[in-house]
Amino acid sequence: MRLINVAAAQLGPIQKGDTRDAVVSRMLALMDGAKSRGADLIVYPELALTTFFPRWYVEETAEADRWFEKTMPNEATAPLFERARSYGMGMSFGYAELTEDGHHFNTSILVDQSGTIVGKYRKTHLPGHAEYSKERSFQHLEKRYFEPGDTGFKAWRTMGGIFGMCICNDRRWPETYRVLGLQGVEMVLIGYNTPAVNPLRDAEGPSERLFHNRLSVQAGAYQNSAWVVSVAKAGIEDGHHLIGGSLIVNPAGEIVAEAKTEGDELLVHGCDLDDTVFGKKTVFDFARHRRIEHYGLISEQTGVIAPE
């Protein structure tokens, strides 16, 4: 048995006027709660330090730089690293990253139990659009403010297991999990900020969005025999509704914990990393069963080319 007690730390809404210090205080309160429940690892959502600013259009994108972190850790986030280190607790959270050479990424980090950043992932599958869209009921401008990630889907051996990360829209793409699965990933950490309605199809509301959230995460977990911890920023943020539904899913694809609210909420579950072994040695023994000679289209083309 390789048991790791994981805390999925859902955050309620962060308003446009909320300071980073205020947000970090909420994150620290969740960490304290996780410690009291014996957590070894705490996972926060995508863009955990700020409101979901890509919903706002600005003509000059440099005006959005105030939402980005130039260093990590920094003055605002240092208390998170210090508290996690004192607790001997691993940590993962997402933020907007502005690199020294001027690149903008939607980023997540993995911090080990000594407070050291051991992994960094930059979001690959950016949803939405780059220019103002009159057709949408609200804007989703990730393609305007972020560049596609340059890290690829890496896995890291740390905290007694093999961990990977992805962010929000990445969870909808089976390639995300499979590339991690081919590295033997045992736990995938995900943060998301997901609107409760589709801006191009308002009939697609919260219940359907929550269904797709569960479907994507459960399929990824089962098809790669891995634990998945998927954590939301939720609630009414700057007048816009984000779904909750944070999940911990086991390697059989079963939900073992799910958030009940859209506020700050903590899910803690003991995850045995050895539970991944059965699936990896049977149905999803990739070495025995995969037939890559038939999968060429997956990496050779992006869009659909229908048969003649």
Contents of the next structure:
2 protein chains.
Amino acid sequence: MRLINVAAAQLGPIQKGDTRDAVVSRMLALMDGAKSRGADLIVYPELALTTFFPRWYVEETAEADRWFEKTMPNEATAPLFERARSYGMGMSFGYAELTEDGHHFNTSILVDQSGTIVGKYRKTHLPGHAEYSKERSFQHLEKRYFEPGDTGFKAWRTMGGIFGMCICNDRRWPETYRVLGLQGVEMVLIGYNTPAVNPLRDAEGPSERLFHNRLSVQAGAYQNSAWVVSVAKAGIEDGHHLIGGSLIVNPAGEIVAEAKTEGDELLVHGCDLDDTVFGKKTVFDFARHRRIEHYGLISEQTGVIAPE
Amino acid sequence: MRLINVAAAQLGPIQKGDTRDAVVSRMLALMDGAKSRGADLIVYPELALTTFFPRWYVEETAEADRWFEKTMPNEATAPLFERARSYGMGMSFGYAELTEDGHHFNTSILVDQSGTIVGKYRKTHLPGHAEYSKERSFQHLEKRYFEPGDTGFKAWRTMGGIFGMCICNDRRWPETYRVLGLQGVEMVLIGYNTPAVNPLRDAEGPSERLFHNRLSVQAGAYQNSAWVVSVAKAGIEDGHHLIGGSLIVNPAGEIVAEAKTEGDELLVHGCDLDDTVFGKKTVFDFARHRRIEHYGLISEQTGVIAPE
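Would you mind generating the form predicted together with another copy of the chain now that we have the form predicted alone?
Now the full complex is given, and it begins with the chain already shown.
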């Protein structure tokens, strides 16, 4: 048995006017709660320090730089690193990253129990669009404010297991989990900010969005025999509704914990990393069953080429 | 609107002693029922003509050749082709194929409304094992009796849409649907024979097996914005229990029809192939969102290589 007690720390909304200090206070309160429940690792969502600013259009993207972090840790987030280290707790959260040479990424980090950043992931699958879109009921400008990540899907051996990360829209793409699975990933950490309504189809509301959230995460877990911890920023943020539905899913694809609110909420579950072994040695024993000679299109061809 | 009225023709068990003629009579009765409900296309399961013989070990695999078809159509299956043509109904079913040059495949065919075989698929992901296995509560010798398919996952433009096929265990692998999705597939036809208990873990019974069946098929449909018609051979076959749970799933991943029995049973649903367009143009617009530069491992590496 290799037990990791994981806390999925869902955040309620962060309004445009909220300071990073105010947000970090909420994150620390969740960390205290996780400690009292014996957590070894706490997972916060995508863009955990700010509002989901890609919903706002600005002409000059430099105006959005105030939502980005130039260093990590920095003054605002140092208390998170300090408290996690003092608790001997690992930590993961997402933030907007502005690099020294001026690149913008939607990023998440994995921090081990000594407070060291052992993994950094930059979001690969940016949804939405780059220019103002009149046909949408609201904007989703991730392709404007971020570049596609340059890290790929890397897995890290740390804290007694093999961990990977991905962010929001990445979780809908089976390629995400499979690249991690081919590195033997045992636990995938996901953060997301997902509008509760499809901006291109009003009829697609919260229940369908929550269904797709579950379906994607459960399939990724099952098909790679890995734990998945998927954590929302939720609720009414600057007048826009984000789904909750944070999940912990076991390597059989079954939900073992699910958030009930759209506010700050903690799910804690003891995950035995050895539960990943059965699936990895039987139905999903990749070495015995995969037939890569028939998978070429997946990495050779980006878009659809239909038959004549 | 491009409506295809599809009949998922679940078969109950086929016992070892049942003749092909007896089975074809049952298939014809289902076809008649499908006709009376206006079906344009009927889909039967994997190994639709015989019992699931890979559960039986024989020393000399040639002894199993009696379960294989050397030509298609042949005398036993000619009535299926004739009646389908007379009804103007497309058809798909699975069978064990023995080629002229002695190769053995687990095969399915797609027959258009004029009775022409327009597509042939040979199963890629063979589950189970090749030698007698003492640790299993029953045998699953697909790797003994079949060679891995040599066709890959091809999509065909026919009957007013783009169709693909896969067989049983293929449906658990996201690579299957994605290779088809990259060809713009609008409807995936699946047949399966799935034991109701995991032979390596008795605790994994019918409800978990049905859950994995749904999860795999629904995820494949959603993540490629395609209809999926997935059809079981079900019930107690030669003393071994196979799950039912045949499904028709829409391009949003939602179940629109599900079998209620483990016998011969028909599900008929009008599927608008234009319902695939919204997903293919938005969330799963592959050309805009996929990042193949990060998918290399999927087609380069068969098994797991874990980080140091």
